[in-house]
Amino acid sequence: MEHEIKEIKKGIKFHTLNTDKFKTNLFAIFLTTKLNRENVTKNALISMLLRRGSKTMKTQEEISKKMEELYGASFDCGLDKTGDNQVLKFYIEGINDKYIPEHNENILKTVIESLLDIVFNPYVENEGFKKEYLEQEKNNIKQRIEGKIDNKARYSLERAIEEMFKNEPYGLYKFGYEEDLESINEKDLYKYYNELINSCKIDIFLSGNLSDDVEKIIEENENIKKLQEREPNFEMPKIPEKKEVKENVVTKSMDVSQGKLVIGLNVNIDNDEEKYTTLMYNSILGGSANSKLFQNVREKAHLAYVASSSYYRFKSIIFINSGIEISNYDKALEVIKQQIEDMKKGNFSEEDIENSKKGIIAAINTIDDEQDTGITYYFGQELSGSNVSEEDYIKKIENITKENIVDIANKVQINTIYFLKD
């Protein structure tokens, strides 16, 4: 998969992914923009927005039919949090030309000008959204953010990340407050809408066997030449300052059957470099089925029934997940721990170690066999300020020793403990 990239405007950037191990082109849009609790709603709406209509596709019915039209292809979009930053996505899927004999559309063309026209030129009355379809949204906004709770492991991990990153870009949930809704309006979020468009970092992505003409089609499209030049208004991951941290337990009690152990662990790296042998070190201490969590407190101990761990580059933290019986909590805690300490002191095998080298090589060379994959591989490493190819990545992989694991694993300390509990 080969990836090129073009700053078609300062701050807009048009990366491709060629490839010709796909029937499909898929072409993305990213807006990247700095997480704040001002805008955090106000993002969250536009992202669901966006897809209720375009000026020349007015509702989703219109948007479903010109996606039948081209073939039955796929239209989709999404909303992430990024280290301290929003990114609003959005997708068409469709078939690639050469696989419609004697077919004179230019199905490629067609799709690039129907997303761009869904994410640059929404449907507005009145200089403003929709009133109606603003009002939906906000109804299924604060419908999500209520079911939050549902999800008992999911409300609990984002509980200790709010706990962790209290009054902190990361803190706060993309899809915002309910307190917020009732205070935007149309004509408002309208206005923030074209400013936020003209701010933040734009990423176009397209993949598939990509003819020669794509880059002229986006470059004379009237929705990108429109758009201003811009000092992207997003937030580049840093090395996170050294601090020593008290742990901080947090209890919350609700009527569960099971309990929800998470403890989130800050890696006091001092460089990029050091990224990699922490993806090794969460791979042999809870990222996989031989990791020494899943083995130690799930198998032998038996005080789990989950029981992994998860690293979040962008912000340098590790996140355990485990799901106890109640009674265990202190029992499963120490066992735990024990894992951490065990990391710091070596003891863990050259078997560990090349089981976690191949699990992870593994995830890499399966990059390439989804176009949804590589785009989010590749988008990752634009975020992050890097181009590292797959290859270059395995090979940084391959060079880890069990020296330079142990160096992270003293680094790594406990920040938040949170537990939900009946």
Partner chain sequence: MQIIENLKVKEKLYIEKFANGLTVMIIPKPGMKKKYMIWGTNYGSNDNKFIVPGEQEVTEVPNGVAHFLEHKLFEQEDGTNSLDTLTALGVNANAYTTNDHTAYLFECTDNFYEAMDELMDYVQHPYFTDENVEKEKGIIGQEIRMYDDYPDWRVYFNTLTAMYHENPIKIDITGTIETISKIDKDILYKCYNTFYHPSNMAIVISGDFKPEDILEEVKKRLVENKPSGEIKRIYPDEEESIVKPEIVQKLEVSNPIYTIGIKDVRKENQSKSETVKKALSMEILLNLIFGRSSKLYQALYKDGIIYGEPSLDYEFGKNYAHVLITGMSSNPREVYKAFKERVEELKNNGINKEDFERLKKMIYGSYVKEYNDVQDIARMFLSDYFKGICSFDYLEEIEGINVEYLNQVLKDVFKEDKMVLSIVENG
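Moving from the form predicted alone, what structure would you give for the form predicted in complex with its partner chain?
All you get below is the one chain by itself.
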């Protein structure tokens, strides 16, 4: 797969991933902006509002009918928190013309134009968003915010993040805050939308079997033409400041039948290269079925069905997750802490290292085989300002030694222990 980047205007990049492996073409637009308390709810609202209609497709019904007509092109939106940024994501996946019964349509062109229209040409009345749409989406956001409690494992993780990043951007909830909603009106929000659209970082991705004219379709699109050049307002990941932390233990009661235990770890790395080693560290600690957590918490102590850890490289943190019998809290915590200690002492084998390398390299090798994974990989690179090819990535992983991993293990600190119980 070839990945090419073209800067259309300052701050606006067009990425193509040309490949004939798929039945579909995937077109995506990502708007990246700094995460802050002032704008977090507004950004979330905008991401929901844009789905409601554009100047050419005024209602959600019209958009949906158009997508259905294109052999079920799927239009999707997402809202992410990536490092200290909020990312508004918009996708349309359309069938490649080769696989539809009549070959006389140009689905890709319609897909591109429709999504650009939805994101950059929203439906406006009296210099504001449509009031009715805004009120409905406020209601929707309110439900999303309240809905945080529905998935108890996810909720515990969100709460642990909030505890770890109190008063910091990353501690904000990506859907925003209920108390902000009342004071937001359709005119101010539209004004804010125009500021956002002309200051955020814009990345446009197209993956699939692409014709030569796609670049022209994009560059000559009226919606693209009217966008201004910008010094994109986003946050590159930084090496986190080292601070002494004291273990913060938080427990909360809810109507649950299983206890959800989340442990947040700081990894106090000194440079970007150590991120690769941290990935290895996480893999051995809790990243697979061979990991220390899975083996010891689940297979040996039979305390859990889920016992794993995940690495958030943009913030250099790791979260350990486990679902346990509530009365087993002390026992589980002891076993988990023991694994963290064992990592520090180097109590893992060369075989563990080799196995983890194989697992990570296999994951890198599949990037080209999944359209959305490909886009996510290159967007991650874009946001961190790096340009590491898949081959180089693999080399970096291969070169990691036990010593490197033990070194990282000794930079790991428990920050927060969050326990949800009955």
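We call the rigid core the largest set of C-alpha positions that still match within 1.5 Å between the two forms. Positions refer to the first chain, counted from 1. Because the structure is predicted, anything quoted here is derived from the model rather than measured.
**Q** Superposing on the rigid core, I want to see if L70 changes position between the two forms - specifically a Cα shift of 2 Å or more.
**A** Yes: L70 shifts by at least 2 Å between the two forms.
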